[in-house]
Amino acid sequence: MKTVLVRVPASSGNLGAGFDVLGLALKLYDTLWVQRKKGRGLQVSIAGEGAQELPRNRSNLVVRTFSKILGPDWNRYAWSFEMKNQIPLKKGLGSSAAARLAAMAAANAFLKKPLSQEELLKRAALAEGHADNVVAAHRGGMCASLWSNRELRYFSIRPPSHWIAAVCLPDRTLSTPKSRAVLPKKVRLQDAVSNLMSVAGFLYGFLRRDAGWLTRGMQDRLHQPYRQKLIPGLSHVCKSAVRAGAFGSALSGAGPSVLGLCSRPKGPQVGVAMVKAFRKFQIPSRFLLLEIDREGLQVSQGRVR
């Protein structure tokens, strides 16, 4: 009998201008225990986020992904999955990326010839359809990723310990496919140039740990203007976060959550300001103050509580 424990952090993709490129790992975790037993069969238990809606059979994303990576060994044993989820579903905090990563990492631990971490990360990114959340959740910190000759390249930057994320979660969900469906096939040249300038400023701010570059560095003209119709008050919420002391603010991934990067002392007032801003558009919300995860995906053998 063998047990594998996997812990994977939440992540915020895009960070404004870095559409499908930039991601930030956050200290909010999904934990997965997988146990292999003699015999055959499947047992799935889920606690926390998604406990009332996620399937407890082979159609579960974690189970489905795990069995695909494991291959023929799937049918040779009985499997027990225990999931404890802290990452909200369909809120723009990388829940699907976390599920896929956790499943792949767990299955990899059971393989006789395990995949390299680079191959595991590449497969997760291809399955997710974009690499920003996957890379951040796997590596920790703030990550930038790109594809080069069909290979995934990336780097990670560790931000200062006093930088945190205030994340405002509206009382609604938004699927990534629906959020991506409103994006145009072509964008104006000036909008593309504006985003290039933002990304350059954002990366410089992180590399030099200079928060003064992040307000401009998180301004976006490629995806947020089009997603505003799905998230009423988005622009107002982002501006309210900055006025309250955030370095910069942007839609978290595909939304509908909004992230404000700020110093630890400013976190509560930034969160409150975003909640009040959403309230003006008759949207109830709550906020979380999340530290930046610097470790990424963690895998261990045995049962650990």
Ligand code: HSE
Contents of the next structure:
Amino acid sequence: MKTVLVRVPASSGNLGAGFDVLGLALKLYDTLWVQRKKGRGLQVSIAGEGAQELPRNRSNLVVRTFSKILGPDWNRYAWSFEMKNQIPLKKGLGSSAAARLAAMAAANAFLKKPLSQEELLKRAALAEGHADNVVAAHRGGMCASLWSNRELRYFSIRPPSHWIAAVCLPDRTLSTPKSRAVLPKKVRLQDAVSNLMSVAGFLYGFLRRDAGWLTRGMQDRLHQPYRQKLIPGLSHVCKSAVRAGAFGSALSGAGPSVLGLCSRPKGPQVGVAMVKAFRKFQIPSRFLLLEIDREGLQVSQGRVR
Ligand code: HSE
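Same protein, different form: I have the form predicted alone, so give me the form predicted together with ligand HSE.
Expanding to the full complex; the earlier chain stays at the top.
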């Protein structure tokens, strides 16, 4: 019997201005343990996030993605999937990117001719529709990704170890398609220029480890203003995080969570400020203080008799 264990971190996409381009890996993990046995059949167990609502059959995103990558070998064996999920669903923390990556990486480990890591990432990004979460979850750290001649290129920057993320999770969910549906097809030139300025400042701040660039560097005019109607209080929450000591703050991915990037000692006060700010809009929420993951996707294989 062959087994594969995969661990994949949560991720926060966009980081404000870097819509669909920037992402940050966070120390909150989904783990997937797959066993290949003789015979036929499928067993799925799910613990933690999604245990109540996720399907335990072939329609499960992890199982579906796994079987697609595996191809004909899927029908030659019995498969057991054990999922332990820490990443909350539909909160803007990259749960679907993590599910797809975990499934693809696990299936890859069973292939006689495995896909390259580059190919795997490309497939995951195409399936997801944007690369920001999958690249961050795969590589760890703060990542930027870009398509060039149909190839996915990316780089990862390791932030200083005392930089953490305070993430405020409102007591509601928001699906990425719904959050993308409110975005305009065209944007104003001034808004595009403003975001270019932000991304330039943000990357400089990360490269130089100079947090002074991040407040402006996380300001967005391309997606957050439109998403605000789905997340009442968003701009107030972001401003409150910065007033409480965050370097910068932004909607986490497609939302509804909000991320404040800050130094470790400031984390609790940034988290509390965000919860209070949401409360003004009658939205209950809680916060997590998350370290930045530097390792990305981890895969280990074994054989059991
Ligand atoms: N960049 C994506 C978006 C992230 O903002 O829609 C979704 O997780």
